[in-house]
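Quick heads-up: it's one chain on its own, the form predicted alone, in structure tokens.
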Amino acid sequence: MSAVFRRSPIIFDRKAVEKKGSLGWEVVLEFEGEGGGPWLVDLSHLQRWDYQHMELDSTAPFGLSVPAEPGQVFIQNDKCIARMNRTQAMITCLRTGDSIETRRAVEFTDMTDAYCMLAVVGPETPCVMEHVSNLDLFKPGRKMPFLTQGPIMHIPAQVVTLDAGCVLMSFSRGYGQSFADAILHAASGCGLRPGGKSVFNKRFFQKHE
């Protein structure tokens, strides 16, 4: 019997190059003809969490330490963790392959299925989106990784700018297909086309292990 993945919402108009399987899904990890950049990478695939306590500040899920104010977000262990208010925080194993067992904790959310991740990765990304929103997402003086809560292209997302060249966004799963075919048209003028797994990879991985 042939195995069954897991598919992304979103399909990108170029031929994969290379594929993996990765806790059920099926993830690109290169498409033909990536070029130069700035690419838009589908990491929807990656686990993610929605974390509520009454006692935030007194708890460290999974082993982590929760941001003290609103908006600041901590890298642990290819883990990013975003404090999103008072009680809130969400977090995503940024690693493929990587998996969070909560053992049913009423705290936890899964909400891998419910949405989607993109990420803007390359030294153009300012450029990328300054084309799609009026957020300040590369607000001078302002310490990175930090998470927006805010509209890009009018849908309401999470915005983790990780760093001047890469940019997280997490928006509810049926926008999927539209908001990526909007993106790269909208920043087509910067070159923007997608891109692999393994573009984020490089990028990330490189700068902050």
Second form
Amino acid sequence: MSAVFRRSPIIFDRKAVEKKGSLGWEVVLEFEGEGGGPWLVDLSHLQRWDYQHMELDSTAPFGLSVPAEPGQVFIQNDKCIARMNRTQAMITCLRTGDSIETRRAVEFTDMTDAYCMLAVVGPETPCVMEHVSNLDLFKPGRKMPFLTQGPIMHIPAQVVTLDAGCVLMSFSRGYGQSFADAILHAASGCGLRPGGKSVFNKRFFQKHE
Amino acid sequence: MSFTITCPICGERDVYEFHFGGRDRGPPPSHDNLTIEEYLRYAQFRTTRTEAQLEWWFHSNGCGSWFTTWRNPANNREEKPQEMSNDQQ
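For comparison with the form predicted alone, would you give the structure of this protein in the form predicted together with the partner chain?
Complete assembly follows, chain above in first position.
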């Protein structure tokens, strides 16, 4: 039986120092010359679902509590659940390699292969995002993490602000390579460069464990 | 030209994130004894107004929701008609 081979929509023009296979994806953990950040990290391999239910508040997909208000985000068991509107939530498994079987219930739609996910990591993240969007992604007084739905470089995207130094952006897969090239060019003044998954792990899991 | 529209889910955003869905004209007329002229008047005729009107908007570049909001086309501000504002006071 042949193994499943899955490919990210994004290829960075950098040499990978360390790679890891995960569920058919080839995940780069570290690139050559990553430097001190900020970094653009390709997280397209992370499993992601859209969850839809008429009575969203009374459900617990994967055992997760659903946020009460649209825009709210909960981080539980290495999964990020973000409420999009009255009936829909977005669930992302942030840990590489955890194979979670997609539930056969009609409420779940596996979006992993339909979406591209990128993270901007590093203390200069606000500087990077200011170059590509006029959305208020770091609104003072708003409790982080939170979800913003709006355009990044005119592309409809779902943006989760995890903290002041880490932002997750997901959008349709077809935009992936152009989006990555454009943001690297636009934020080159801030020092943005490709980073491996380890950069995200160091930032995220140290903070949330 | 630019102004803002307030989405009930995402809050106040640039109008370029939205698609205009037209003035809210209420439910379609009853089909009982409906003449072609009456139906065409409902379906085709539009009135240009210079006062606040209830409008449909679609947040196409955001959350993807349809909603109604009051807007005055004369100044592009989100405001209710004078009589409704007075009623609320």
